[in-house]
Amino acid sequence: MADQKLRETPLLDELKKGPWPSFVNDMKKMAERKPMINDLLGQLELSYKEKKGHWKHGGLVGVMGYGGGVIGRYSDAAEQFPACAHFHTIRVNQPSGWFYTSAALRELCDIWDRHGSGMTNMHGSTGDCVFLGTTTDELEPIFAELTAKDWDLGGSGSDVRTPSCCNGMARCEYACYDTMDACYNFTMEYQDELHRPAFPYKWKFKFSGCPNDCVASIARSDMSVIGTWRDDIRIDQAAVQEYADSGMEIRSDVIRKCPTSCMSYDGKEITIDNKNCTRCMHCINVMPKALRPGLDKGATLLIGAKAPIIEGALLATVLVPFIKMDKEDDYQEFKDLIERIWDFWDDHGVNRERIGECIERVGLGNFLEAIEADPLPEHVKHPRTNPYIFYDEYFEEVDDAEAEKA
């Protein structure tokens, strides 16, 4: 690096001002020993000046035997910035819950420093540990070193993306199932689907332990698994009194903020109409010593969320209101459902169409029939605004009434 002068970046230098840490400072420090980062700064400065990007996204790059895990990226200004002519991104499958030891982090950084730019993203939107910037000839050596240390690549392209989860029972008393076990189990179960793209488009699993949904699975995953319970919220009335004695305004801070008004407080005790509870978690979050999730725990499965890349953003739709997430049966009921959904998607999905978009196109009713799922009231998107909802009981009542008239 001694023979290459550091790039002048007056526009980027503006981002170093202010009280907050700047990525420009970190990149300039790295540029002193990495020509790739020095040229990356030069290209970024050019993009700021011209107000346009200079990356050519895509292209087929990968490692032997894998179709995913590497995202090809090339510069269209390679003559000016030859050291970053190739700038491929590598996704490394992260540990469940993002638990690393310091030794593991050091191991990853040492591998990346030998073969890439040294710049990382902890973590990408999919959840992976992301290595930013390397050349094509370094891909196989990186892959060999990672796998020799028992690391694996994550997903990219039209495959199962790296499943991710909250840290669940490891740190959170609200977790209704073991998210880390489920995430690891599904990662191992679907290794072929993760590494060899064969779907119409990407598929994401995200596991949240409770309705707080700390990994935002309801907005970011094709299959969202959110912990819940189906019995009553547990109430410790003595703890309720302690909150009142400490000055908490229970009526204004808790009762009146219940979205379905299913709670009441008589000045001494809280009562809850649990049938009308929507699991918003506000009361439990505000009074964690007095209120806790019920004991009959499991998860709600939701399907079809996506970000607004091609079409608009979609939030996930309830598919299975409650399912037990038992380790003992290896989540078999859930996996059987996944297989039926993928069969449907293989038959009816079109290129670069997420499962949520596919369901929107063919209709939820047709989708449910194809995957052999019974329609439920929870499948109705707007239950109080749609008059075209009929149930078998409704027809039976009408038939009985007409029979009586006859």
Given for the second form:
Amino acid sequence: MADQKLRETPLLDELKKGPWPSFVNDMKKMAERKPMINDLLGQLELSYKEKKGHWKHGGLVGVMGYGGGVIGRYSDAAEQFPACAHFHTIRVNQPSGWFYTSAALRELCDIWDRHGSGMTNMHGSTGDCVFLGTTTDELEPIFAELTAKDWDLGGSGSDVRTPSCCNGMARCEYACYDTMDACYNFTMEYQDELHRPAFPYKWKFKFSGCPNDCVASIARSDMSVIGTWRDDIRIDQAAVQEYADSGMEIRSDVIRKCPTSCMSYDGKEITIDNKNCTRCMHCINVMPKALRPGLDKGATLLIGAKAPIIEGALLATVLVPFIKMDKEDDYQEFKDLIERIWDFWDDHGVNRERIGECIERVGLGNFLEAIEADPLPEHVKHPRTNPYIFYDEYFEEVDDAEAEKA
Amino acid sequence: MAEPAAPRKTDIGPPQYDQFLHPVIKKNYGKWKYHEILKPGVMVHVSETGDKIYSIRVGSPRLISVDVIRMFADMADKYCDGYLRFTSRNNVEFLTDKEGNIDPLIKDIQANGFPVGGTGNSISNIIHTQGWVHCHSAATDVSGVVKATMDDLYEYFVEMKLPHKIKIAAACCLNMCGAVHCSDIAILGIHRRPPQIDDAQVSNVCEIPTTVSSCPTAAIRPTTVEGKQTVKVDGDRCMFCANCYTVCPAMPIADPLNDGISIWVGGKVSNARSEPMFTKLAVPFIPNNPPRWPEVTEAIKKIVEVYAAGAQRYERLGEWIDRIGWPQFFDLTGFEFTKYHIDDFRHAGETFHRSAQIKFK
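Since the one above is the form predicted on its own, can you give the form predicted in complex with the partner chain too?
In what comes next, the whole complex appears, and the chain from above leads the way.
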């Protein structure tokens, strides 16, 4: 590529400065051997000058038999920057917990170096390993090489999006269920739904091992799975003493920060009124050596989180306060619930409406009834305050009431 | 399109994760007892078996080339038997059971220009979206804003000197591909001008009923211009969400004069102490000022500094503001409070102050 002149980018060059690693330095190096990145830099410089993006709206491209996993992207300034006229994205389904070996990463890099721009996102917001920038004729060869090495594409559009999870039991003592197994299991179970969009809109599964929620499932997933426990926090009083001896201010940093005031400390030992504990994780986060989640572990399922588009942002709502995440049973209870929810969504969802919005529209009570779940006080912050109640039925005759009694 | 290679494999899913786990991790899977942060960016996890695994956390711009990934792979080979992972905030974590490898790895990775940190009471890596680099609906270029912001906040990544952690996220439009709506500090690209309608194109590339129904405020109506079916937008009802543009490419909304950045504060996803919270508006609009967006980075630094000075230990930004109150937050930061800070969309009333409990200056 010695014959292509490197683009001049005086504005972008300002971003080479400073201590944080610079994507501009990295892209400039790639531009020396990738005309596509050289022109991408040229186009980005133009955007910095004009304060405006230069990508056209979408474009349908993909690999045979899949409806998702590739996002078409075309430049609206192709005459000036022909090498990045086509600049499609490929989402590669990441391994659970984003664990890799150097050999696996090199495998992905080599495929991408052969067939694309060489630029990536490690990782995209949904969790995928994202390959940024290639042309339509490279899609099938890339797909063939990926699958030959046992990699597959992730989701895009109105399908199951690539599920993601925290590192769970692999490297975290807080994990209340095996997030990496669950994430892998659900990804494999729903391969068809992941690769062939057939829903009203996207569906995201995110698996967090504890209420710290390191994959932001409660903010970002239609089905949020957050590990929790039902029995007592385990206390190692000797370790409590060690923390105290090392200068930790247990009263101010732990006891007084407990949101339910269910803890006390007499200078020697911590006691916890576990009935009033909400499993918020604060005390455990501060003293992980001394306090641990209980042993009766499982997860809370929450439904319907999303960003603002269309009706406003939603946090997920409690659906099942506690479920055993049973590997041996292949998570069957959970999967049965998913089937009932998707049946309901198929019948009642409208185009580009996330499940959270759908539930708000039809009413949480009606939704629960439709998926055969009992209404519980855990489903609400508090019971309704307004008396405009949509009673399902009423008696028309005294006789009806009498018959009901009998 | 090229012929597919035969035999064609499909629906195989990602590789099973077991093969990527360090032997010590595999052996102690589900047996971890506790962890400690040894210094910024370095954690040790200790198992019930007594085994230990060390994690060295390294910041990355997320937008990285295969050459950078290969450099990470080389580092992993040299110091970690080839094992590494990425975090949900786009950091890289090198995993080793050899304590003696920690400092040489840190030295080597720093020499390659990558910082070690992001653990405990620090500002971790910024989660962000594509921006002008790769997205058609971007109102700003988040890669540039994030780079400039992290340059400014570098000391808070490599040290752990804050009252508690700060999570920052950036999104280039209201689609928010990232947890911007629940971050301690959020940088959000916004449009401010109703879409420009290409009347000649609408009926060719858009489905008109879908376009009309895409509008959450019912601002879009079907109409006819010069004999062609198209749509019109009631500008007074438009709040610039760009949902119509997503379904109808003939309604571009990007506008160099009016696109820019808003700054939001006080969100969290963790359940620790308080329940998860949405971010709230701090600064409604800052015009795009590439390449380094100085007004944006200055505002963010201000927020970090007043929080660092005023918050109690283990108090997240949103919890601190809840305690001191929003009037004091605006006082301390010097940000102007405007009518734009007052919600007027669905459920706006839930955000009004409905008590006589007021702190006077």
